[in-house]
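As structure tokens, one chain now follows by itself in the form predicted on its own.
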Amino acid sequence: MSGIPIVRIEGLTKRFGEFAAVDAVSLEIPRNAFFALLGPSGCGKTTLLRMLAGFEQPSEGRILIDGEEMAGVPPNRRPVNMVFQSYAVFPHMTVAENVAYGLKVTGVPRPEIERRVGEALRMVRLSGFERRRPDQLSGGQKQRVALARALVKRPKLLLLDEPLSALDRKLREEMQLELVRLQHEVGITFVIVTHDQGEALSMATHVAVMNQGRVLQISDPRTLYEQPRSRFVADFIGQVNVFEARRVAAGDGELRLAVDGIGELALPDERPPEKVVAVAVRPEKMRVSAVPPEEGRVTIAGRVGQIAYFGDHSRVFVEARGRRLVCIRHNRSRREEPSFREGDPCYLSFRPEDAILLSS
């Protein structure tokens, strides 16, 4: 059964009118998988989680949730649990009765109650917070009632949609990481929809970036960054500068591209797809200097237009041939100091290997 998807979504759709948010949508999510349904605000990523929990129906195709159809079959009877956005956590139930609600209401005795209960508050470790209200909880506590809610019930699928976005910055990153050992802990599969990309990539096993209703890309989060299809994929997963192109030739293991802004560019002919548009190039490949680089690399001359400061890093942002184009540099030393001010020339350049070909 390991290698049977515990998910199997095929030719889906929902309209709303004429308007369809999940058009023809075909996917599996395999058995234990954190599965993370990434893309912009009113993408379709949260209709296609209510389809699986049964709050939508579809307009066309259908869901198999281990092997079984889920036409027809409500909510409360299908082998999910869900967390929403805003908890939903009773105000006026402890947290230990939160998280027996649902146990009470489908008639499991009350030591079982007892025990699944204790065993759901320690996986999220809020052992002792039994007799807390929520009004007397922090935001990402609440949140860990919510998630140990839907826990206690051992659904074979956990929903969550954007079950972060409440939160500060420091305690998301703390939850992110509570999020993963938690799954890693109970063995089932989570699905997530969220529209933050960071999220995604340092959380999920699989990430499906969605657009219009669509599955633009399916994969590994590092094959999602370092070799994205499309334009679309490459913009939206991180910064990007991103160079128009088409074919000139290909043959005897190279690809030769002509470049807007570059001028002709020899790659190596691995993995061309079958109609190159652009190529892609991360802020993090690039190098910025302030004399031309060594032979071998591409590069570009500008003036620098922007340096941004983030701590670790800075973004050099550099006008160059009527674009502007963007370089992450690392900063060593807090005192050091910048090597490069507004205005002044400048090479950027990057290696061949580094440029992502884009179809589309």
Second form
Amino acid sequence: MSGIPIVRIEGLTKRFGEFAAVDAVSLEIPRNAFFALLGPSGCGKTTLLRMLAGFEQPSEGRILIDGEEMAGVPPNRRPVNMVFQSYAVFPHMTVAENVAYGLKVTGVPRPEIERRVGEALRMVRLSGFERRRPDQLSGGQKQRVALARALVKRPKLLLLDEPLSALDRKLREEMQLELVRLQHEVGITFVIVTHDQGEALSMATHVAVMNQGRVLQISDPRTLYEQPRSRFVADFIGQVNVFEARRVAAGDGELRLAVDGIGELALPDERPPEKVVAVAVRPEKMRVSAVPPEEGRVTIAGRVGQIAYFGDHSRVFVEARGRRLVCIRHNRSRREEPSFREGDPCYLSFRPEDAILLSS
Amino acid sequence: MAERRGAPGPLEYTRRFWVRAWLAATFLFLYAPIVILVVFSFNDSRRNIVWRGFTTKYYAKAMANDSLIEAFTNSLVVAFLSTLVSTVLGTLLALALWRFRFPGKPVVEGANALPIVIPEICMGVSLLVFFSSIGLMSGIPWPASLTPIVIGHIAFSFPFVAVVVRARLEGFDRSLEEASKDLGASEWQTLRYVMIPFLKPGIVAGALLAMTLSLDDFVITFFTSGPETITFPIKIYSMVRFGATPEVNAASTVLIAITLLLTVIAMRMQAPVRGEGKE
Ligand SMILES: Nc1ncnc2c1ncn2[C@@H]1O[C@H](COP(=O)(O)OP(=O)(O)OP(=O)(O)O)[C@@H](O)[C@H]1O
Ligand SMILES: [Mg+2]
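Same protein, different state: after the form predicted on its own, show the form predicted in complex with the partner chain.
Let us now look at the entire complex, which starts with that chain.
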């Protein structure tokens, strides 16, 4: 294993006419990563993936896979395989024939094909389904055939375009775990496209958030959630309360901000970004109480607006200074009575170090 | 049967009397002539008007008629060759029109439909003029003497194949093609292992159409056949001019049997790919 990243993308742009579907994207995907591309519909995720697979030619920029320039290399010569959103399982072939296809066309000898097909089917837990036709399979099983068919080729990179979006929720959660297990087992770099943030956070080692053809942030899931850099990312991943803010002073390990709706706020100055335009706080970092909280917490007084019950947690919406803030309460006990009702005065508070600084 | 009692359901049209009568009339209209043709091929009568008893002697007679057999052979050879070539050409044309964008594509598409709409007589005349002017019409020994007919048949039947195959292509899921390439298949392997199996019903239907068109074509063949090359329809026509004998019936019955057989084979090959249409 060498130190070069498995994928290196430099200034990649794809234009359809005037419109840039992918706009000057540069990124690196480390070896053995489970890399998720996350973003709203139409932000260019599929286009980026298709350029990696070789189905679209970049308008500008270049792609290196394992250090090799991919310009001019057709899809069938790239060390990359793709799992299509529609599965694209060949309807006229059996499961075994589907999986064997990629080996057959590249001239792998028969005995080896048989061995590898058996292995791949075992890996996706489809042993015993060899003779079945795709119309005798469920959606999840077709999905596995598509996976086995790609994995059996032992690509350097496996691309998955919203592989789970056609499955129902339970099956989807099962397949999420399955994919993570598979990725550990085969040690192939996975690049998965999704617009489900939960899916990205729970499966990936790296998440890239895209919007309008640009990559806004690439981080591990935890950093992405706890330290989003821009308002878009903070808002796209989970819920967030955003307060406009201005830098007042910095120094002595402390950063002083003027925050709309809160007043002056002193934060521990860990690694302050160059520019601060807003402060964000996640709802589960907020606490709502009927009495003023203890010292050391940033407090906002308000009124309980609405309580939405979700079973394991409730969302409490608080009206404070003409704004609507949200806070999550975990329902930790069956007997817990809601201590306040709609319209009651209350205090929202959070620890200063839980505030996220947004620079754009 | 028990389930036949009660008022007819919404889709049980065939249980209404007048619908059945209509169906019966249609079938009669369509098939009575053919049935009569077949039945009278076994009629023991020269004049072929009244039933005089069963015989197969006209089959024997037809078999012994050398020029009839020759015409029959010619027809089969021409049909075979023109079907083969027009199926390949038509399929390729359909693929090209589906796959590529190129300058002048609408023109090609329009030109493709021309042989379908041009009156056969015009095509016949133009082919005759063309072949005579390049000296392909006379003085060539047997199999080669069929060349003008074969070319003429290909010219008018391959657009039909293209139309049928093109219709089938419209339902093709492009990601299957991409999946194939993604898995390492070349353009050619993708065509062979993924596209052709999918297109097979269309190709078979197109081939069947091309063959039927060729087997019974009269007008274009009439113009493009030389003095010594005669095909089955033309031979039959010349025989009928001296009165429809059971011999003609017998020969026609054989042709019907062959066509039926081929249709059955084609329909079996056309059975849709299993699993298709779902998802
Ligand atoms: N072949 C094409 N021609 C023109 N525009 C295209 C083409 N393919 C994609 N686009 C445009 O590029 C943009 C990005 O498309 P893309 O399919 O990459 O989005 P996506 O992020 O995958 O969205 P989704 O989550 O809905 O799948 C869209 O606005 C789309 O309309
Ligand atoms: Mg997409």
